[in-house]
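As a starting point, one isolated chain is supplied in structure tokens, in the form predicted on its own.
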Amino acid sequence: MRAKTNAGIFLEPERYELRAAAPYRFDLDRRDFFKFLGAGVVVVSVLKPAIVAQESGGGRQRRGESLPQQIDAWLHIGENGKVTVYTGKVEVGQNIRTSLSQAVAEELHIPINRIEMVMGDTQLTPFDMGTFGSRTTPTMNPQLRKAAAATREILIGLAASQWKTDQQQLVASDGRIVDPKSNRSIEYAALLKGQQITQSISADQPLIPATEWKVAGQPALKVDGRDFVTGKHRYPSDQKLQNMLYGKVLRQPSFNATLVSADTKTAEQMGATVVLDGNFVGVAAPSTQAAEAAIAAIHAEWKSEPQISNKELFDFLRKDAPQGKDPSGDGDHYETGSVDQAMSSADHRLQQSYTVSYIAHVPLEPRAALANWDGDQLTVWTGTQRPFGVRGQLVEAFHIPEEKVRVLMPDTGSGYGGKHTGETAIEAARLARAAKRPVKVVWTREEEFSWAYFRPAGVIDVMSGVRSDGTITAWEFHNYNSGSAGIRTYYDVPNQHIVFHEVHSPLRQGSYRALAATANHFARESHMDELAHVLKMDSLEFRLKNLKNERLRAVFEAAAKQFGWGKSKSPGQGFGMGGGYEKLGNIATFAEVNVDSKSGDVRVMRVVSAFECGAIVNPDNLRNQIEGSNVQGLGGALFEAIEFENGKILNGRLSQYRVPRFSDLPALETVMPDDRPCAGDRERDL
């Protein structure tokens, strides 16, 4: 079932991490509570589930309202001519800081280097549900363009009034308003004289057509790119404050274990600040090494129940599914025609099962947070895709008003959908409160593997019927656990029965790049190849015969042409393809694969992708996203799978968990039709 937000954005059900219980909820005793917040202050925090909050909006307003329409909620022009832009979206390596800057520069007619983008600061930016779901460009790009365009028109009007001339003859150019007839000009800042534009943005604010773009639509150097490659940029794990301590948390020996007792005397004698609060046991010390030693000195007893292993996983997922054809609501159940009747009359029938394992996100930078209390004010710097969501978790954990919490998100070292929750921020804040000093918590790689959430594992059963001429007549598709994103087939089939079965997952799971679309597209496209093989029909010809979506057909044809589909193969060589539609984008990928006949080793030699998403904001950035997704896809296809047993991860180190290496990379070729006339500026936000 899909949850619809107040802004009309649909959230796929496999965003399990947004619906999970809070990671911590500290029960302060009344005396400590008043000591900390001050006598006479009583706070009751009742948070709405994150799943029902709107995608973006609120400004300095509250959740549930529409996007703020006041220009100054989004954009300020300083006396020095710098333009400051505010957005709750964040930069996690996808380079959205650059493409959003291009959008503003295009409409405001100002160089990119004069724009400063403030992102993901809960005190300064409009409320935003988070940076996920490929929503940044479709929602935030137009919003910032409208704010910039409205500002431009207001500035032109101010200049016309000051010069007592017709504003139709004035133009904006390079941060100035210019009168071509008189050759007069004035800088934006001089025109405003320190005042801010407070007018509202018109609902029908005209924007520059994509066919006329001069800044957007062009490659642009990454904003602050030099800082990233020289080490000047400070990631969340690099943040420092004076008098700061380092925190560590005692982890359970297995998932879902309950703390029975903990002896912290030795750790306290070592000089560490020790916190024991419910199931939370943590320390703060002057160095990481001292914190690790203090944690090692704590003797704890835990209670846990037996749990399954990855060897039993796929049988478990099928058996654990609720009974009934549609256990999770009609949003995950699609039926048309009569599958049983069409199947019985088909010339060929095929039934296959496909499985996907749990996969770790493996961000280059593990989770990190630095927390500081100033009286009853809490400030946290952390790497997250949802600063406002993390703020909500802090409010809930510490029973404090929302306005007492500020979350800042320094551009962080990747997320891939894996940094939506605020465990590290809460851990750092709890330790900082006890130590009465700033505390930084940085997870180890082993903690990242064990205590973050995974891409959902799943079993997908597909049954199909087809005529001898290649026409698909019946399609039945059951997905157990891995989610319903991309579950509907885009092939033209008159009789369909498609169901997502929600399952109680043995491991913590949540958003992963493209969500369940990765699993559903894999199963569907694999089945298409197997159907073509049954028919002894060319795989591309078979797909095109059953595909009416012209934009999807176009990318299959473009990729096939670039790849040279149809050429002969040498021994050990294979060619394959896959494609689909998801998040406003059409993709087709063709691959050349070699298999060593002696060792059985599989190596992908060449990958060609054609991707069409409408108007392209930054071609270089989009190419990077496509090629990066292909590289990440190699891991799931060839190497990556979480191994676990009885509540413990067995391969939770990079020496044990295989991700793609430079030596694995194939030749990557990308075709990007720039469909400027199409509505929407839909560069991906992966």
The other form holds:
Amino acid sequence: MRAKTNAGIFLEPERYELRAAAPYRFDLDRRDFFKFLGAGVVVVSVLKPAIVAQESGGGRQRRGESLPQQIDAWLHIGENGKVTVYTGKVEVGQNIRTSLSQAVAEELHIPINRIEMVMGDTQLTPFDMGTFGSRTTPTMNPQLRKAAAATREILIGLAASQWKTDQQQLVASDGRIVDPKSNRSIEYAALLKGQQITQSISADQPLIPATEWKVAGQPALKVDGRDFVTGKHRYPSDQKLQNMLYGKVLRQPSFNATLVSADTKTAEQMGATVVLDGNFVGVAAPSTQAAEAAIAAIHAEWKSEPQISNKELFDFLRKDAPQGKDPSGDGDHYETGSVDQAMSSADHRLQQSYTVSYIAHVPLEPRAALANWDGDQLTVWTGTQRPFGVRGQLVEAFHIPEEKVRVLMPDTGSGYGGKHTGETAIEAARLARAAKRPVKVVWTREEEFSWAYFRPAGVIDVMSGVRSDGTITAWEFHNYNSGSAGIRTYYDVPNQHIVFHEVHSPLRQGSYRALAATANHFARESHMDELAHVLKMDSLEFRLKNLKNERLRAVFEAAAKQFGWGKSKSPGQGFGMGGGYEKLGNIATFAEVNVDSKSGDVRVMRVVSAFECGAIVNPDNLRNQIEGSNVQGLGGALFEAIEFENGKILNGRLSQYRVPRFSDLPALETVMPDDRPCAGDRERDL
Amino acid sequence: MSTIHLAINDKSYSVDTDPKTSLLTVLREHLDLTGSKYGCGEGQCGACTVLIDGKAQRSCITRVGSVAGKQITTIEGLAKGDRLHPVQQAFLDEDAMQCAYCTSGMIMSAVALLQKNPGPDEKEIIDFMDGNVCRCGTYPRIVRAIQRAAKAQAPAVAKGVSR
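Let me have the form predicted in complex with the partner chain next, following on from the form predicted on its own.
Zooming out: every chain and molecule, the one shown earlier first.
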């Protein structure tokens, strides 16, 4: 099973997920789809080749590869005035169903509840690489705004010709085109009767400037929030079809174990559908209990190999790593000046190692899929950040043509980069094919802990040299395995040697929220503190002395001011800071911690973040996301770590793996560099 | 196998199942009440929280046989027609959710808290809610939503007292 589904499985952060081959194709039968939409206006969003390149891995594309233009979304407004937006992006709690609706509502001048977003359905929506790397807002959002703006202009044009008037004097307002001079107005729907217009957006489509936004830029509540507070929304694990069976998979006793033999007679006698195919042993039965009983009745023999344990992990990562200036051969290294010379002439030298453990995403909704075969046509509902990627995995697993597979993604119980793959989709589809009935597979929490993938563990070795006045002269930085995002230092150091070493990870690993660069930020910022300590300098002063980037200086200074940096500490109290460039923009975070003198337990009491973020489509949601990142980040910083031995996860249950809870919550404050609080007043009383 | 009679959201149900089956499985698989969620199967995350005779219980570790005849309330039974329960309304108004998979369990726990203690302070909210996990980290908003719901319910409670 594992070998068969290897495509796209070993996804490391960012660089790896974007390297996945992009099937640049656009099914011809989409034209029929436009016909099927019927009368009205379709505006198609076409990405510029430069953006296509960026979205699909940018600089990592080989030169000379020509990238065809890419349709990434379309907007349809029908004769009945209904607006439907089609995008391959998916909703996993980052709230883009709402923020993308806001963007369309803004340009089209319609109430937000008149918009339907069709997302992540491989049959209905355009191809999309996947929803990750915080790319939706910077790319999809402006594209949809352009599509909505173009639609508005088409509607104004239609009204102008109907009224035989100059379109310059017409405006769009609340679902109508209005002529303020004559006080005439007409609903969008009435303009569209019998019309069938298809148009692409132009790259220079003018947009409403952020300063004039009325809907976008305002806090907006989750568009379908009512379905969530009433329990009505159907997540992937809630999907149901008539005649459906429940599937279970017999798991290997350890990673990479191979099946020697399996006796499935009893399970079959119990009435379960049993599938034995290579390393895959699974059952389907009329209830979860029956499926579990059938699995328990299978006697299987496995062959296991000895494997690395977490105790020897960090030594292994260093030893196993290829050495050299560019060991990965992909340009992920940075060299300037001469570190060796600068080290030998430095007043102080410091060498330190930093480690990060594997951590689990723990999406509260475990992986789930419902698969149904209709003849040779496969339909799968599943929770994934890459519905088109999962379609590809199904095509590969079942040797069937792409047009025979449809993957739909109902809004899912989170992902954080952990749901890029289609394990349950393949399992459910395999069992459904044998059972000739729809099959649903929902992983248990234990399965999710062991058979999903992890945030990469890593070792980072840092060697530095400073002058007595606090100037950093040498910076050598080796990251083993945890990823190259954020590996560069933004401090000004004349002599640098920075290398990412790709290692064959003993555990399956992949992307992890926006925190993929966490390990590099953590190592660099910790080392800065230790250098300041060696120099007996204030750590903020030391950073600013070596920092020229004005925008970063501004967030450090803003956060320091809000935090009250320099105030005196009480016993057991500690203050710290870190900063850098993240996808959100420049960010600096200051934290106040308390250490229990008896237990040694560390508790984060207060976190102040300053960030600079450009035009914000939904400020309230951005705050929600930043607070969430800070809370989730506490887990990795303080207590989350996967323990493993010989191919087994040792703490793979929620009772053994601690995640942040209400009681871990520090006071969270968020500020903008110019002192305008990003957070509303509500924020401060916490 | 035995026939178990359940009173859920003011309706009566009869279910043929092993009494040891978890209430969560019965709700989701037998009765298609999927608002209660599976998150861990060991009572650690609270996503499956329901009210049993008004008390918050983890349905994933509650045997269905043990709740026969008791009043069970799930997220589907909170709203009265189109009128949301004040806690549901407060979660909406505070946008106290991201992926919202934890939301039904959070709301059920909060309802139980406010029934017991109509005006909890922040520490009381945190203590009571600590068994409910939100992996997206929406905790600050959830605290605010519960405070908001407490305020919204306050006049109703006062009225009840004066009677």
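Positions refer to the first chain, counted from 1. Everything numeric here is computed off the predicted structure, so don't read it as measured data. We call the rigid core whatever largest set of C-alpha positions still superposes within 1.5 Å between the two forms.
Relative to the superposed core, residue 79 undergoes a C-alpha shift of no less than 2 Å between these two forms.
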